[in-house]
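To begin, one chain is listed below as structure tokens, in the form predicted alone.
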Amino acid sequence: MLFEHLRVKNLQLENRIVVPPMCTYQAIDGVVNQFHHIHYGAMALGKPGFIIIEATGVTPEGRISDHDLGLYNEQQAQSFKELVTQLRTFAVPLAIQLNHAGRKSGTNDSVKYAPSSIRFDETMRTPNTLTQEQIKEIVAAFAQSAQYADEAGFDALEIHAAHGYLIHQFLSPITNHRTDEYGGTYRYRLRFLREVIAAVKSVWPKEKALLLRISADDYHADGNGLAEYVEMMKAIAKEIDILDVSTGGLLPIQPHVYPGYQLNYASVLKNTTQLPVIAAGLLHEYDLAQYALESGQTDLVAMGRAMLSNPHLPITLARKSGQRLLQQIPYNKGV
């Protein structure tokens, strides 16, 4: 099963096992360099069935920090066309995460933007709300942020909305205190995302995927658990073609960690939307990606921390089970 085919949409993808967005804090004024041409290559050379490159910001204060990528001016957009040029040699699908990081930027601008003004923790500055204005000023910087993905050739686009940054902030009840349109039920409160994904889509083509990343769990009595993420899902199921599936990071809280942790989220959400999912969260063992997949759970398995370990994990599972991907000739020997 984690070597069978799958086809969403435009992807076709040749085992299931997906590369997620992880960031590497090496950018320069949001532009992709040397590093990331190796990183990236070597990830690809591993053949996993799908690569997300790291959250890319949509402005410059939407970055996480100020190494991180961003795909919000020209120079950038040529960067990453020429990213893909290189990629593309080695046949795997390759996606992009925008992101734009609210009150948890950890940029040098001096002032951070958020629905309300909450600080994510002590250590950090307290956030400006947002004015309707600036609000969709950051809706059309989604927008033109995914024309630069286009152009640049990528196969699929994925919307974070998960981990406690600007869309997040949105969708949970903890930080957003708004009582315009944007604040209030969840219906409400899923206003922005919506905004983003019918802007995303206008310029995005259709024949090609369009994912979705949601932490599916707040992990506080007074946020959002998984019954309030698989209502709100299932309003804005048909916009998406693949749900990105993970939790937490609105608050400094760290959730109880062990292999497979995220995985009963995804079903859940699988079950409900009807979506094809990603479930991430220390899967990277066979067993439990194969019982993951056979079990109906999930659609493909995010391998994250293990592919920085070792880039190679599609090839050396593949071989534990007695399949073998279709590897670049001068790797041949080592198998």
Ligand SMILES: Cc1cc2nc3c(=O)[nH]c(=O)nc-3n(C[C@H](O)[C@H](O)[C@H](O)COP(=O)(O)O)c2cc1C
Second form
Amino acid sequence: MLFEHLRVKNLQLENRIVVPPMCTYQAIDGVVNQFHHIHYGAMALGKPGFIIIEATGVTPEGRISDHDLGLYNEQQAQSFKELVTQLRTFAVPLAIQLNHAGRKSGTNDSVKYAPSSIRFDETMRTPNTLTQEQIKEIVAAFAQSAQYADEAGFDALEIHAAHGYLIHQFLSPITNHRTDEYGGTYRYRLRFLREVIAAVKSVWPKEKALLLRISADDYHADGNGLAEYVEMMKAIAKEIDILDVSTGGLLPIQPHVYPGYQLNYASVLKNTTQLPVIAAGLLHEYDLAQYALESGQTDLVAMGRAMLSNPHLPITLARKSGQRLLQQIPYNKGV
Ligand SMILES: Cc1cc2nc3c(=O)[nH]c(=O)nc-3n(C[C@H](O)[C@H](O)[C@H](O)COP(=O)(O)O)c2cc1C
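Taking the form predicted alone as the starting point, write out the structure of the form predicted together with the named molecule.
Expanding to the full complex; the earlier chain stays at the top.
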């Protein structure tokens, strides 16, 4: 099952292993450099089914740090085009994750923005409340980055609505205290995400897959949990092609972590939205990944930290299961 094909829209995935987005903090001025070519090249050589490039800022102050990738100017756009062209050699479908960090931005820009003026913790600056005009500018920035991503040749695009960044800040009642049409009940708190999706879709080709990453639990009684996310995702399921399910990050809370700890969230959202899902969270052992897929709880399995530790992990797992991933002629000698 782990090495079964999956087709979703334009994506022809050779196996079910996804390299999830993982920030590497190696960029200068948001531009792709040699590090990214080698890093993602190594991952692609390992033959996962799908690679999602790390969180990439849609504006300078929307980056998580000054060393994040960005996709808001021509120089960055050109550097992404070169990366995609090079990675094409390995024939692994590629997505990019677009993000605005909101109150969790750690860049040197003087002002931070969020739905409401509530800081993450005492180490972070208190953000300014976004005006409606500024909200429109950020929505437009997502569309501009999506256009650059399409021109760069990406097969798919992931909107980052997880881990406590700006879109997540709008979704949660803990961080969104607005009294205008962007705040209130969940239907109003969804408005910003809906606007981002609509703006992205106005430029993103219909035939290319659109992914959404969410945190399906705020791990706080005053926030959203799985039940709230089921309602919110049912309301927008028609707008997206794959749901990438994570949890947490809104508050400085560390959940209890164990192999498969987020699997149930993916499973419930798969059943209630009927969307293909990606599950993440310590799913890198062959038997557990295989179980998650065979029991129908998820369609795809992210292997993040395990791919950092061994970028050839898919080849390693295939060998363990007596299979051989094709197109890896030089590495087959290592069996
Ligand atoms: C170094 C590092 C950077 C990460 N950066 C991102 C990111 O840019 N975007 C994102 O959605 N998640 C990010 N994550 C979360 C991973 O995508 C993944 O969900 C998490 O590591 C759990 O999967 P794993 O147990 O297979 O590592 C990051 C995780 C790590 C370890």
